[in-house]
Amino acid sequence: MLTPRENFLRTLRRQGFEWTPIDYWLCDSKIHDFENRYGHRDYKSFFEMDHRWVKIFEKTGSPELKAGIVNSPYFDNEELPDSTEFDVWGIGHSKGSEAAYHMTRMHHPLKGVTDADLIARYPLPSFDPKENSFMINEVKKIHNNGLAVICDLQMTIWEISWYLRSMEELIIDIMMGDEKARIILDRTTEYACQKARFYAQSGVDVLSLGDDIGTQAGPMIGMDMWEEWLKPRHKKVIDAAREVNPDILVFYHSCGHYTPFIPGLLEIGVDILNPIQPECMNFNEVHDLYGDKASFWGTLGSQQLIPFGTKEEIREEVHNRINTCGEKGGIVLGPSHLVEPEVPLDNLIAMKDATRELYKRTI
């Protein structure tokens, strides 16, 4: 009998498995529903997840922004509602309503900035390895409990850069070959490399990267732009982690349709593709093309199947995924995004039960 960690890693390395791992992220209201039903909040143990997520503690480079004090020259081109909150990057977020869990309007501190030196001096967040020394013990504790560890380094380069600059202005900078684009992308890349090295030193099993490069209708940016501006920078981050631990698995998240980018992602060392959003990517077609080179994570629709599907429809789709991947495995099943308030808990239970109906022996 494999431990959960052994089963998880064998699955992702396509070496055979005993059961198909699953992964859920519940929004706050869904955690509240779970607690009301079961009397506790540990849904990860309840659903028998083989892994746990970890994240370093970062300090904001803009304490005045974190406190809601906006100083020139940043945010000169943004109107900030009184309810605006600021994250560790100094990016503003305002909600249309309290029901908006993670869909917020962003306010970009570097929008409209014309001075490249101001962008070069913008205070990025930081982390202190000493203050994060708990990470090594946390990873060991999770491993001692027989579980795998995945770290969160999503919004790796592209997303966090346009969150700071605004998507329109960052794309214009790139198209014009403006040094402002190189400055901001290089700075976010270097910071991501620092975090990737630290996570690898801490002993995590999976490095989770992510930058949305797809929309529901097609790619978000052109292939030439991705090849020149993003691909080599993502390779730097992956290389930084693998210089420390050559065996670390690399997970890459992008919502939307990003099939054209998959060969390039595999070329720079990505092992796991997430989420293969079924509303705009066909899992069977992607698996036929890349199932011998990559593993998959997610794949079950968050817009229709998980919130509104029947238990039998969920069971059928789960079995389809497992059978498509075959005896080698290569899939962690879950919704293609966060579990939102409208998702019935019973549908999540149906998904978990369906994975346990198709046990395979290791090969």
The other form holds:
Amino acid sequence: MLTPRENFLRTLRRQGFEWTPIDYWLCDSKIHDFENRYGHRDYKSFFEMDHRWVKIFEKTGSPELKAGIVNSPYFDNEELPDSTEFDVWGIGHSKGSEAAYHMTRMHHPLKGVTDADLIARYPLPSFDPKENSFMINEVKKIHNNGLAVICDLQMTIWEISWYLRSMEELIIDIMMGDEKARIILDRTTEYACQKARFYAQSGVDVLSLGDDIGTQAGPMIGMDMWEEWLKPRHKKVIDAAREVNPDILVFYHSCGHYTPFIPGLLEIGVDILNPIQPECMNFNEVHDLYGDKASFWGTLGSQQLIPFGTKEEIREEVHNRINTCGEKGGIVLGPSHLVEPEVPLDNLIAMKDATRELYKRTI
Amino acid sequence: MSKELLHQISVCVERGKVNKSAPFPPDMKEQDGADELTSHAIDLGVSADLILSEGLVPGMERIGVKFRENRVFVPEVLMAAKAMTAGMNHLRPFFQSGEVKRKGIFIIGTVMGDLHDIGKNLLGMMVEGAGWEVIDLGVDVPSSKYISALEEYPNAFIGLSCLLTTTMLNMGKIVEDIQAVKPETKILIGGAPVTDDFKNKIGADWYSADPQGAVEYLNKQ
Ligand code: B12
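Structure of the form predicted together with the partner chain (previous: the form predicted alone):
Below, the chain from earlier opens the complete complex, with every other chain and molecule after it.
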């Protein structure tokens, strides 16, 4: 029998597998439900996931910004609610209403900034490799437990840049050829490269990148803009990791419909496509076209199937996916996004059980 | 002459040509944009009404149709809206004096619990570009806020946006609350997970997958 890590990497490399791995991310209120039912919070072990996610420890570039200093040239004189907390990027997050559960509202520090120099000097976060030397041991520990390691470098450049600047202003900068767009995107790319290199040095198996370029009805941006502004920058990040470890697998996440970008993503070295939101993209079509060059992760609908589907419907879809991928594998199954409050825990159990029903040895 | 000018204004809006100094779109560099052309039209004595209905509105409508057909994307719509706003700014005094009237009032907001706003903002831009006044209540909006806005603008139409299945459930509640107070209010709904079936289920009046559909519905009222 393979170790979970061997099974996981084999299926992602489409070399045959013993069982189909799964991946869930539960939101806080769901973890709470889980704990109430099972008396612990370790849902990853409970669901027998073959891998663990890791993340480095980053420091804010500006303690003042993190404290939400009022007289900074940033935040466009916006009145930030008292509940606002700042992440390491200095991006503000304030509480929504009770109905918003864990979700917060974002406040963009670079919104309204007209001086390019202020953007060039904006304090980005940093990480100290020494302080993060625990990562090597952590990766080893997970490997010793027979599990694979994936690191989180999502919101890689495009999303984090829009979180800093606001989507509207970042897009307008790009369209107007304003140097501010280049400055932000270059700076976030450079930082992402540093992290990618560090993760690769720490021995992780999979590098996960992500930047939303799809919406429900179609691509979020045109191909020209993607080719010019994002593709070369994503390539830099992937190259940075591959210089250290040519075998590292690269995962790319975008919500929504992003079929037109897939050939370009494969060209720059992406191996795994996530989540292939089934309400927006047709999995079988994508698999027909790219199933010999890419593996898939997610693919089960967060908008319909996982929250509202019956156990039987979930089982059927799980079997469809595994059968479509066939003997070689090439899929990690999971909901196409975080598991939200309305998802019944029993649906997650049904999903996992269905993957185990087709437990087979195809090597 | 004025017909040609109005057509040019509409092209500037459709292509997102804001003003002369704007480098976008590249093939219109150095040319006047919606800003200069609208101001020029006013100087020539073209009525503000015509500038709106034959210049700005058709430009926005064409981009709306292209967007629906996935021939342009969010960036192009943002640029078109920016060009429209540049033109619209010259018309503000005429709105204030009452010389030009908007077609009606459309109150929009993302429903309680939901903080996505890109789609709602685009909807607002498109409907404004169709000649309506838009009151944007923001995100995470509870029933009470829609209802107090309706007290201020009793004949307004309401647009509810939602991007999450979690908050879709709140949409039904909001429709119910609004209808309990003002049953004659027309409520439009939209956003990624919303469907026509869902509209029927919660008793809203109109669903459309894209803003242009909302514009078409509103213009028929
Ligand atoms: C961009 C995005 C974000 C951005 C939002 C930025 C912002 N300021 O809005 C960020 C990254 C912050 C984000 C966060 C989250 N997101 Co989000 N997000 C998306 C994404 C990729 C695109 C949405 C978008 O902006 N589209 C562009 C606009 C133009 O399109 P649109 O909103 O659909 O609107 C169009 C039409 O629907 C219509 N329309 C919209 N409203 C209305 C109203 C009326 C009346 C009419 C007629 C028409 C209409 O007109 C618009 C233009 O055509 C979608 C993917 C998807 N499939 O849609 C996920 C998605 C909506 N997000 C999702 C989730 C889960 C989240 C989070 C909860 C994740 C988390 N746990 O943190 C958070 C919560 C956000 C919050 N606090 O509310 C899930 C929802 C799944 C579900 N269960 O329903 C989706 C579907 C992704 C997925 N993989 O499943 N998200």
